[in-house]
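So this first bit is one chain, no partners, the form predicted on its own, shown in structure tokens.
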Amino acid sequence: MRSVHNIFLICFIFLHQHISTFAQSTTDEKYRPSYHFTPSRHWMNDPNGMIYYEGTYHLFYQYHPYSSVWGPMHWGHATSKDLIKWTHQPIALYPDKNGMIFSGSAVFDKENTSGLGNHGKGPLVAIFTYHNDSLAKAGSKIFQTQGIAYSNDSGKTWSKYDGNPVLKNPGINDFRDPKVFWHEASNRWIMSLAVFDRIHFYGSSTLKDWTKLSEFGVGYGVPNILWECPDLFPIKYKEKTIWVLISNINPGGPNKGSSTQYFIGDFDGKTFHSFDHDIRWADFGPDEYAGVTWSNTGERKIFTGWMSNWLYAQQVPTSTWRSALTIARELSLKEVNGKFYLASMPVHELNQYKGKQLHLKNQSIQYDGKAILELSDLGIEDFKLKVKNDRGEYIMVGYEKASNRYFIDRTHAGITEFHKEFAQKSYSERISVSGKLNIKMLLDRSSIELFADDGLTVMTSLYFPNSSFNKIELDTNMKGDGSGIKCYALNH
């Protein structure tokens, strides 16, 4: 036996620095985005743990280290100053007794409420979700608990909870994904936790002992669909603060497949309630999805979201790798006809890496598949333009006055036969009081990500052409001298 141990642990050693190898690679692959965070080799899903500490942001996600498809979860690991430039770490987290390591969160346990920290400095602390896939598949219905895992070297390694799970499934399939922020006025950690089509509110005052407070979901957003990746958060807005809980949902999406609905209100330390049932969408383009903030990051709100959709994430012609996340996105709440929504813009950071403008000639521009393209003050009128290569293949953007919706349409974009979904064009409704219409995009590769509004209106979406997009066309009945459309070429 002994020997047979000490082949396992040599194996498990070359494993992990082959893992570890492998992170560092800087492999120039057809499709993969240039300036959006991707995982070196094989599959990722969730961005999850994210949190800001000591200067560095910290990215979690979901990841299978042994396959370019979804399998066995550990937690990947990545590190950036800016959140667009970013390094890959180690794996943190891996499968063990209780399972694979599912969606969560990370905290600053700044007072060591936790008791794990060392030398009188608060610990980073993990919160994640045990999925022991023996129980699934035997027929339990407590196969999903959740567990913690704290790091005390500003999460470089991690160690997990000797007394794991710390919460216990009171027997519910969906019971999963906890989101936790310490609730200054009522003095302890809230859990925001994902049970089938609601929410559960957990309370907490050390990280390890939690106990139901409230339940939100009967009756709002989207019925009898999953929900998953909560997340609830402060927002200021003018003199007020206003609360938004996030519910990422799939399927049941606005364009089909996965998306992030949420919803706006108060919450009292207890309980979550929505000023009104209306269904709002933090992305209205089909891939966006598990979005939710960073921690630690003060009254800065960043949402970051996996850019994909589970109606065909695993069949996407991707070969070493597959997903990716959608930029970082400053998050500021709006008011429109009396009623509150988010809005959503790409971070600052990003604006270092602007390079040369692309300048507009016989109404198209010439780019290098990576571009940020302004257009500002346009009228309300239709409009569109095209993403295209020399083989005729495109992807379209714009406006329709008649319906009041933008649109992205991939229809002819190159390889769609993968899954019957993906060739679409998918619509959003223009959330605005505004006469004039305004709007980025963020070009990479094999992505769009649209903001329209000042980020009232949002639509990601892929699209893999048999040969890179070199050409914006730009309608010719579009009005004006064109001093309104500005492009970037993008230094990254």
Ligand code: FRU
Given for the second form:
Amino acid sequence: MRSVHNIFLICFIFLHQHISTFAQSTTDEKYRPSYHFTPSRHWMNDPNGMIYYEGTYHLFYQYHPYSSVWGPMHWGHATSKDLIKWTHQPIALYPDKNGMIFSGSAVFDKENTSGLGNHGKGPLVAIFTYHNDSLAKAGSKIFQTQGIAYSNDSGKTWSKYDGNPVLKNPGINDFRDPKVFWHEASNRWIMSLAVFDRIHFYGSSTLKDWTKLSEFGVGYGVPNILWECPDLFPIKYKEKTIWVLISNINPGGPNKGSSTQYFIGDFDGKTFHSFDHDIRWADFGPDEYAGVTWSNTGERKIFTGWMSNWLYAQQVPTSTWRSALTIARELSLKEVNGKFYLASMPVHELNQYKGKQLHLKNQSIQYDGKAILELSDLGIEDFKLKVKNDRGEYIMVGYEKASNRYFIDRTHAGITEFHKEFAQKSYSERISVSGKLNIKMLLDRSSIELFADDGLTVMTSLYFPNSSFNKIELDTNMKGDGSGIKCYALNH
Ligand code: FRU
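Could I see the form predicted in complex with this ligand next, after the form predicted on its own?
Everything in the complex follows now, all chains and molecules, and the chain you saw is the first one.
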């Protein structure tokens, strides 16, 4: 990301001159997902400040409204009743004298602890990072600080707090992405902040001033890597409450580039203790990053990530818009061989969009670029299937018994030359004790999300074929009458 900052100015000047050309180009619209969120135009990266409030899901996201590469960050805004169908809203937060608006979170300040509410009603409060680019370029170390903004009209419009920044920089370059939640037991707000290669935790009773509580990270996770977009939250396992700490990292992912690692442990209101030193991944594929959970959803934990990778996000072959988000995923905790893991599955709301069943004929299924494929109770044997077009371009998805790994191979998927690391076969270990393979795959026009073994292994991968994929072809050894193999069209 730091190299991104450095090349930003050159790209910005170049692209500014070309915006109108890009805006006229529609050839890349064939890659625009049908049921995954994309900005109507231009650049998006991390989902931010996602919050459920009064029956509406408010999604904010890192947005550059003037070009299709990264630039001065705003918070774009969209709303949904079901996490699948989105309505674009006006930009929520613009850069100001303190800097660009980087990633962060939003909370419902029910008790009006901030005093920023209206008529006795608590406000929604967004907590974000200010990135002051002039200071960064001048060589200062204190260019990232935390600010807040509030809304008293259910998230429609936002005002910045006069006393910003609410958390100053102690002299550390990478000091960002505040994720805040109300911690009932200690009766205060807790902020997780990514600080270079670790997390700092802060506490506050007003959201307006913050005290450092502890640090976590030394000796944990992929070493010597930049940590970004953290998230600490409790999750129920039977009668127990277990704590999950997400820390997105860039690079260092299991299939190169950016990825979401997490730790399982305890939080006592001050310090997070990880149960072990294992590195766990919320998604093993190359194309999920900056994933965090939605706020104000009660015990339901919903996770959304950016469906791209900093390695090549700015070069993928779309230009009128760039980047999509993953499907919203419901998180749960599962125990495998005495250890806890997160399991993620598409939210149940997606089922409403399941269309007619598509039939298997001569080992293949015709589809229109978007489908849900379900493989149930397959024996633990090698399998592979191809998702392809009529030009011979394809992705291959499967399982290798000898190494106990799932894979997605996009080496022959069409346009790959825009980055040398894009054409790759990515692998993921299988985390499961079940004697059968159960897999759900979401196919959209330029992405696949694979959810194996009730979501214990997840892989997300992009692809850019020269013409739409329209056929799923099963390997000859995927025998049977097809009863364990079901494919549904998507009505969206
Ligand atoms: C993660 C990230 C964040 C930062 C934002 C800037 O992708 O680098 O750390 O706040 O993007 O757009």
